[in-house]
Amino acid sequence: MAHQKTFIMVKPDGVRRRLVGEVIARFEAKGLTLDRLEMVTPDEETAAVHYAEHRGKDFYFGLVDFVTSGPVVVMQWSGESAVSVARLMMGTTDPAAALPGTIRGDYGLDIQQNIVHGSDSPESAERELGIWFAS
């Protein structure tokens, strides 16, 4: 196992349904570090360099236009193996799927507005934590 840094975003939908703090709870709770947290309102050149992967694909200005909706809470979190230990907890990304228990599988309502967007690797951290916490 290794000390990880992984990059966890609370989506929209989870900041109008009031559900930051159950997200923050559930990490703690859990054992991650919470290292940095910022709520902001994405602009959409930093949503488009956030999904640069999904460009091209049917669903990509979909995700641009919701992340770009409202206010996100944007946290660094660290840990043993956080990258994974997160997506554990968050579940599969469509909250159909997702088992219960998790935080997708709890709350999420579709494949979009499924609260929670977390790093896949420790690589996609890095560069996520580089967009979203610049300085």
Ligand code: IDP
The other form holds:
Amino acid sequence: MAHQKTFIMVKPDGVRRRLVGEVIARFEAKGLTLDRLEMVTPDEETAAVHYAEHRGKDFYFGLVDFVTSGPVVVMQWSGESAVSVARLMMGTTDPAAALPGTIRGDYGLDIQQNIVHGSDSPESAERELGIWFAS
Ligand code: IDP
Ligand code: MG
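The structure above corresponds to the form predicted alone; please give the structure of the form predicted in complex with inosine-5'-diphosphate next.
Zooming out: every chain and molecule, the one shown earlier first.
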């Protein structure tokens, strides 16, 4: 396996529900390293670029509306197999089906408002980190 970087976002529902600390605490306890962090309210353009792969799907406009609905916390985390480790800890997309012990499994029920985003591959991580940490 390999040392990797990944992009993690606490979505607007996670911020509103005061779960930022919980998400950070879990990844820190696991042994991943927090490299960068910023709070920002996404604009529509940035959200559209981030979710470009979902354009055309029935949930796309709702998703962009949701992710631009308030502040999010965007982060870079790194460590051994950081991409897959973070995805495993987040749980499956639909929190109603996500395993207990995962973030989505422990804190959610709604398939759209599922608390966190995490890159699905090292290539996605590079792309997403470039979008959210442009400087
Ligand atoms: P992921 O976040 O687990 O990678 P994706 O399939 O990439 O899941 O979907 C991106 C985001 O779009 C999800 O995290 C969720 O917020 C939203 N989403 C996915 N599928 C649905 C759906 O069927 N209805 C509403 N929103 C959805
Ligand atoms: Mg995805």
